[in-house]
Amino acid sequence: MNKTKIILDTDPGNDDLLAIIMALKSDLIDMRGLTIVGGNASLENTTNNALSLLTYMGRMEVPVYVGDASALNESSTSPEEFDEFKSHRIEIHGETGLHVSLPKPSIRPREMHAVDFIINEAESNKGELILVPIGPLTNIAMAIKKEPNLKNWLKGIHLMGGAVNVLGNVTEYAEFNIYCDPVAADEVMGSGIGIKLCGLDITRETSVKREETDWLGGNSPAEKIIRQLLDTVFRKLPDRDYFSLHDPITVLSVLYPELIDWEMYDVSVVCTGSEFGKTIGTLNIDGTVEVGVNIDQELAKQKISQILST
């Protein structure tokens, strides 16, 4: 069986623990590594929860390199809009990214930084990896700065990102990952790199309801802390009803691109101003980002809980 070479650039997070514990668990995916970006909480932060889960699943084979912490707007935007956004990270993802405990890490990080890990494995698995980002951009767009012929090297990117015909989640305009390093993201999406773009268009509706307490019914590691995670949000936060599963769609995507419609656009992202962070979308049947823009929700879910169960 050929399985999908991936890397995932990841910055856990709740729901990044899902997606990585898919890739983990997929019989069809070699997960060459993870790469750590800062986002949902601190680098530092990020860097330990993904130790801890991967120490927790019993896969300490699989290595971690520390990126960036991503621009996380403190450049460009006022103190009382930074302090607002902070706000809202902690509000979804907790003080240290996570709303669960994991076992404190049995590994370390490696020492070689995360884009140079991107850059060495696309030279190394030429026209065979795809880079699958579920955070901010900033270590993919930093790889593809320094060597731009990972333009030819990469099988494709899988990113989490955006909201192309709907509203954003931190902003009215935009969404967390892209309004994180807004610069990063528009530097991907005009890579001239094929890109299958996972927005809110697609992920924000595929949810997990608070009445679907039989979503995952085994006793598998994965699935004991993914209920534990999901009771604990639903509990911390009461007006919520469903939790979205944004990163689990973008792996999905890696494996089952036919549950997508995707349409061709061209994708550049707005860096100042008032609406700072959007993702603006313009049909382009010669463009080269794929953009999600209707999922069939049910089976999706269906299918992230399979390869959580196994």
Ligand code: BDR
Second form
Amino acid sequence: MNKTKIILDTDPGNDDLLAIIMALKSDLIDMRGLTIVGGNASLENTTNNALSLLTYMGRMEVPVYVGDASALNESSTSPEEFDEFKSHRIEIHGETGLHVSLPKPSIRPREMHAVDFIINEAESNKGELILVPIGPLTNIAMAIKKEPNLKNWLKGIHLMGGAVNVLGNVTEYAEFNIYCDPVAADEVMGSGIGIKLCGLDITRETSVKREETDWLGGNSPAEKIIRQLLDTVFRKLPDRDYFSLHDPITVLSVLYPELIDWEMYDVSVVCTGSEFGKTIGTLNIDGTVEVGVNIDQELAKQKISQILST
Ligand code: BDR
Ligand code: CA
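Given the form predicted alone, state the structure of the form predicted together with beta-D-ribofuranose.
Every component of the complex follows; first up is the chain already shown.
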């Protein structure tokens, strides 16, 4: 069976960890590499987390390319807004981006910049490569700007970001990945590339509940580290009763798009003012962004756990 070629653009990140493990484990995915962006923590930390995870999983052959730190919004927001953003980030993902400790990496990132890797892979695999960004869209926007042909070379983009018909999670308007770099997000949404958008509309409620920390029963390295992660998250966040599967849903959308109801929209992003980071969707049958509006939560969770447990 033909595997789907993907690049996972990521900022690990607790739920990124699950998404990366899914992409490593699925025999339907040909993971060409991880490209790293700052977001859930600094670029240095997110890079280190990716390298450590690959080391822990014994998957040192998977190449890692460092990208951009992402705008992280400091220059565009008031000091109060930026503080709120940082405390949200630290609360959810901890100071270093992960609520578990992983071994010191035994591998290093490749020399090439993430943006060049994305362009090269798209050119060498015309019509076959899907980009799967699960962090701020900085690297993807840079690649689109640097290589105008990228749009014709990609098979598509499945991205985690936005809150089209629901409230945001950093502010009432904005979802985290979009809030980090709304200008980049607006450029990607308006690029004309066929996008499947996995926003909070479908990812927030699809979650592991506090009473389900043994959701993955087995004792493989992946299952053990995920159990440990869920234990720590629920211990550190006593008021939180669920762990949303934002990034894993996005990987799942590549494998089983039929679990999600999609509607075609035009999407733009508010880049200034009080609604900063809001994704505005207008239904348009001729649009280019398919927004996930509904998901079979139980089946999605079941499929994710199946993949993580292989
Ligand atoms: C998104 O923001 C990050 O904190 C998560 O990893 C996910 O990609 C959810 O809003
Ligand atoms: Ca993420």
